[in-house]
Amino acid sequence: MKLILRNAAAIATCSASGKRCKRGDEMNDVGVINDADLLIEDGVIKSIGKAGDASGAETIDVSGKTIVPGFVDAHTHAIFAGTREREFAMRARGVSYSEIAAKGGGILSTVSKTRELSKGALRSQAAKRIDKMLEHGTTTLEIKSGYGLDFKNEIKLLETANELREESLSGIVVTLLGAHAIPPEFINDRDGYLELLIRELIPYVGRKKLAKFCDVFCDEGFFTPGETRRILMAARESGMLPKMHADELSASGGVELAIELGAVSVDHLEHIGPDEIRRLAGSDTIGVILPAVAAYLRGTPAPAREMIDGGCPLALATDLNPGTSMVDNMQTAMFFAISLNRLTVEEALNAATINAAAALGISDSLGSIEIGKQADLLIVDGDYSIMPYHFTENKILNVVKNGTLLEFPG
């Protein structure tokens, strides 16, 4: 099957020139090719430039439009039950995150609701979210567990994520986040829950190959660096790659540990300091910022400007979750990154594509428009800067996933 996109005003390739990600000044270059065609064959990009006559190809005229890579959302909690708008209203009155948790809110309130739903009900709800994300340009996303927090329900969430991966048009990468919080039944037996994770859940997930990554919420009030090390070492032995939540609520020591363990990414980073920025810049670990969280929590945004200027590889994600970032749209995440974290439009686009793919270990095949890569593309109504500028309106006219032009209802 051949598809030609003809007469694009511009193609923003987001190419990293053979590297897995971009750093520093490279992030201000989105590799624009003006007045070009794009030839796709069997789901793979075959040529960029003037395609000439390609007999038998479906041809689409994209005059005046810009083509960009499909967004990669590298951090989501897309499978959950219920919403937490009451907590949003409480925070607007000045109630803190910890106070809300003490009143029965927070992660554990979503755990309670998620445990009650069947796999089928969770899959149906999540599928609608993922379809909406795809319509707004997210062609690949990560999905974490973490709202089960016992053996049965964590497996339920992982199996749901894997079923969605098989059924959905979107690409899905699955992550085990059993160490999201201490569940209520183990509140007085912290070591008992760690043993459950390390001795039972992680080995089972590894044997069944239910997750590519294992993540830990390493932060004040959640898991210590020592506990995180034990969990991620066990995950590595079971065939999963390490990821971490770190420095969201405090300077937790998580960044140093993530680098030491060779984590693929370390995410949040609202409280990362200058020393940690220097260490991260000298590593292969991708820093993932989640700017909508700072907006929801009225918190301090991650110092992304200092991170990029310091040479850190930086990616961007929504952190879609019902408590602290009910955002499912990468165009919105780009807006927040530009407005709150002081990224340029070009830095935000690279962070949402090639670097986000690197944060999932898939930038060899996704995240940029290059010959030989999978054809996951977005056709934008105008310049690429229109997406974060006018983020309340979907400026993506068409989505191409794996070489197929998708159609959406309405």
Ligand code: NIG
Contents of the next structure:
Amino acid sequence: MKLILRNAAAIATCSASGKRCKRGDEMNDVGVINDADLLIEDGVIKSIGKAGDASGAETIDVSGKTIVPGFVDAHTHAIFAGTREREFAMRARGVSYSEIAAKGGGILSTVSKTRELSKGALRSQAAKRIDKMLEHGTTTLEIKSGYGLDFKNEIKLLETANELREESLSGIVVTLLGAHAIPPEFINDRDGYLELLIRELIPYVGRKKLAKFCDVFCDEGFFTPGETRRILMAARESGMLPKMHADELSASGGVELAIELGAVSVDHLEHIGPDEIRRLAGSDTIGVILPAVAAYLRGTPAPAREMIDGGCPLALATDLNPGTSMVDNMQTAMFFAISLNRLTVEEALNAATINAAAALGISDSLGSIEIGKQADLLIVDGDYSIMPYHFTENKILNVVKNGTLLEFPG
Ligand code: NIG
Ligand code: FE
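Having seen the form predicted alone, I'd like the form predicted together with this ligand now, please.
Now the full complex is given, and it begins with the chain already shown.
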């Protein structure tokens, strides 16, 4: 099957020239090729430039439009039940996220609602979210568990994520986040919960191959660096790759640990300091910023400007979850990254594509427009900067997933 996108005003390739990701000044360049065609064959990008006369190919005229790689949302909690607008209202009156969590709200309130729902109900709710994300340009996303927090319910969430991966058009990468919070049953027995994670849940998830990554919420009031190390070492032994939530609520020591463990990514980083920035820049661990969280928590944005200038590879994600980011749209995440974290538009686009793919370990086949890569592409209504500039509207005219032009109802 052949598809030609003809006469694009520009193709922003986001190519890292064969490297896994971009850092420093490279992030300011989205590799624009003007006035070009794109030839796709059997889901793979075959040529960029003039496609000539390819008979039998479906041809779409994209004059005046820009083609960019499909967004990769490298950090989401997309399977959850219920919403938490009352907590948002409480924070607007000055109550902090940590205070709400300490009183049994926060993550634990979503856990109790999520435990009540069947796999089928969770799956159909999440499928709607994922379809909407696809229509807004997210062709691949990560999904974490973490609202089950017992053996049965964590498995329920991971199985749901894997079923969605089979069924949905979007690419899905699954992460175990059993260490999202201490569940109510173990509030006076932290070690008991750690034992459950390390001796039962992690080995089972590894054996059944239910998750590629294992993540831990390493932060004040959640898991300490010592606990995080134990959990992630066990996960590595069971064949999962480490990821971490770190420095969201306070400087947690998590970045150093993430580097030491060879984590694929360390995410949040609102409280990262200059020393850690230097260390992260010297490592292969990718920093993932989640700019909507600072807006939802009225918190400090991650010092992304300093991180990029210091040479860290940086990716961008929504962190879609009912507590700290009801944002499912990467165009919106780009806007927040530009306005709150002081990224340039080009840095935000690279962070949302090639570097985000690297944060999921899939940038060898996704995240940029290069010959031989999978054809996950977006046709943008104008220049690529229209997406964050006018983020309240969907500026993606068409989505091509794996070489197929998608149609959306309505
Ligand atoms: O990434 N930090 C931990 N997890 C989420 C919040 C989850 C919640 O509040 O439900 C986050 O911000
Ligand atoms: Fe998160």
